[in-house]
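Next comes just one chain, in structure tokens: the form predicted alone.
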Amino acid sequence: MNAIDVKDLSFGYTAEQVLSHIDLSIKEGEFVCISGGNGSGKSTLLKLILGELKPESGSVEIFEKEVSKISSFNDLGYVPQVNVVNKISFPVTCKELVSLAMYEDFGLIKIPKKKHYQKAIEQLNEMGLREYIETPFNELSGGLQQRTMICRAMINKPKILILDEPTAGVDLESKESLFELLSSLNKDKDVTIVLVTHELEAIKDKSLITKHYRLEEGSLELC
């Protein structure tokens, strides 16, 4: 079964199209990279896959179900760009931030319970963040913030993990650590990974990538 199917997808914010007749099939268990320059439409494509935007034409399916008809996105984990992450201005610890991803299970009063905090602690431990459980998120380095956001995205055990520019603003050592983590999730946890980037050097010679697509001028090509 394909994890993601994008068929003849077109979209534009104005009369000018950002994406034109895009086709993309990602099988379960694959590690796919989508690269392209700034303004090429990478983030727009992600928003369409995540159901945040509605296509002008074509369709997006997650596990053979049209994205507009999906009520729960727990099968799909998402890690936004660093500049989006940095907009978290309110004081929150790593434990609290990760627990908030379980809001669908909070019940009538939309606040985390003891069981949610415990699950967050276990997930942070599993991802090597034990010493940062009670650390304010905004006090972490860029690499640790990304690792925490991946932890948050994985808390509901999704089958697909999508990352938007995860290496931007992260030092070389943290990038290596990031790829080791993603490789482990892909190979050991059988998580389908879609990594979107404009930093081709960051993925160069990375054998973990199953497929590499390039998005330019609204068209997607397999490299």
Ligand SMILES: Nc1ncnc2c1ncn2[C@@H]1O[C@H](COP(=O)(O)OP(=O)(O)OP(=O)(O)O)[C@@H](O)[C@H]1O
Second form
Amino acid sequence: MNAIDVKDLSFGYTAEQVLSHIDLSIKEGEFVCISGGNGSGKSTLLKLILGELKPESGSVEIFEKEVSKISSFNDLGYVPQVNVVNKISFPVTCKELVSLAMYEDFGLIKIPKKKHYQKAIEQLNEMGLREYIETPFNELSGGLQQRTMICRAMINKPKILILDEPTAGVDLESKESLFELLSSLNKDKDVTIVLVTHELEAIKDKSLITKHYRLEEGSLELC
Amino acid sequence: MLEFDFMRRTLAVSLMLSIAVPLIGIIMVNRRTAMVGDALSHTSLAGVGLGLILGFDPILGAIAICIVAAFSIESIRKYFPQFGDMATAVTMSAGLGFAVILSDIAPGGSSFETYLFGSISSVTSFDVISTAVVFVLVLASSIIFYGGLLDIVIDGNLARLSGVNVKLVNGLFTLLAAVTIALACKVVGALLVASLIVLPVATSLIVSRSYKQAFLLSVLLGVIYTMLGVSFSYYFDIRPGGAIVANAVIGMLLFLLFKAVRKKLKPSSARQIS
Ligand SMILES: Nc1ncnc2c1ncn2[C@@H]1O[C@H](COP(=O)(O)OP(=O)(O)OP(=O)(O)O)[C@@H](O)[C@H]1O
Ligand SMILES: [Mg+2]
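Right, the form predicted alone is done; let's see the coordinates for the form predicted together with the ligand.
Below: every chain and molecule of the assembly, starting with the one above.
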């Protein structure tokens, strides 16, 4: 079964098209990288896949279901581009941030319960963030913030993980450990990975990458 | 002061508002739209003017105008994010402009002043009942949608993916914020409602180390500032809005001082993780 199916997708914020006639299918268990220059539409493509934006024409399916008809996205983890998350200027701890992803499980009163915090703590431990469980997110470095966001994205054990430039502004060491984390998720837990990045060179074991696309002038090309 | 009926009404309304307004405030401040509160409270004055001229309770006018203004600002913020700030300013100017014109036509200039600066002597039984209804709704929504509201502030798209009904939660919040702010104008005064929205939250954000802490502390500070302010207003015959804000500013300075001292004494506790 295909994890993601994009068919003949076109989109523009204004009259000018950002994406035109994009086709992309990603099978379960694949590790797909998408690169492209600034403003080429990488984030836009991800937002269309996630159903945040509506396509002008064409379709997006996740596990063979039209994205606009999906009622629960728990199969899908998303890590937004860091400048999106950076704007958190108020204190919210990593534990709080991660537990929010279990919203659908909160019950009638949408406050994280003890078991959700417990699960968040376990996940943070597992991802090497033990020290930062009670730390306000806005006090973390960029790399640790990314790690926390990946932790949040993974909390429901999604089958697909979509990441938008998770290594922007992260030092080389953290970059490598981030990619190691992604490869182990892909290899050991069979998570399908869609990674937007400029920094393929930091991925040591390139054999993991099943496909590499470049987005240029609105169209997607296999490299 | 409890021996007077009017003071009992005022204290009841103040207590409920001092809890409801920071609950609205923590969302508005964290998503960086605190000025929307200012715009709404000023715009509500146009509703007060309409009420005075057409002969219905000015508070109803204030509520109606506030709701219209709140949803206009929200939709402009949504569809033209780059103009969000300007929409707030334009709405505020338009509302205030109308209010000034209406205040010239309206009979009974002193009622106008009540809404401008706030008053402890003009709270009616109807105000108590309407505030109680809104208070219960705000409190219930803040608890029921605690996680959803927080997640939307963090990132609307992530919130939607986690299963938050973003449209519903946003709509409910906008509606309740508008009504709460309109009601608060009577005691706190339209000119100063924004201070009650911002100051308890700002103070709590200075010292809090988690959202839960910030949430609870904002409410606690709102209650302390407001109840002290209203009491001062009664005993020293000053306007409640001014007294509340003065308390809040002093409180904020004390917290800043506290934080500075704590940092000096225990430099490691405030270390920045980089
Ligand atoms: N909300 C928006 N409204 C209007 N235009 C937008 C909006 N978001 C993006 N654009 C435009 O769409 C194009 C693609 O943007 P997008 O963010 O998808 O690029 P990107 O490939 O992710 O770039 P980057 O590498 O900088 O993250 C750009 O020209 C951008 O200016
Ligand atoms: Mg991008």
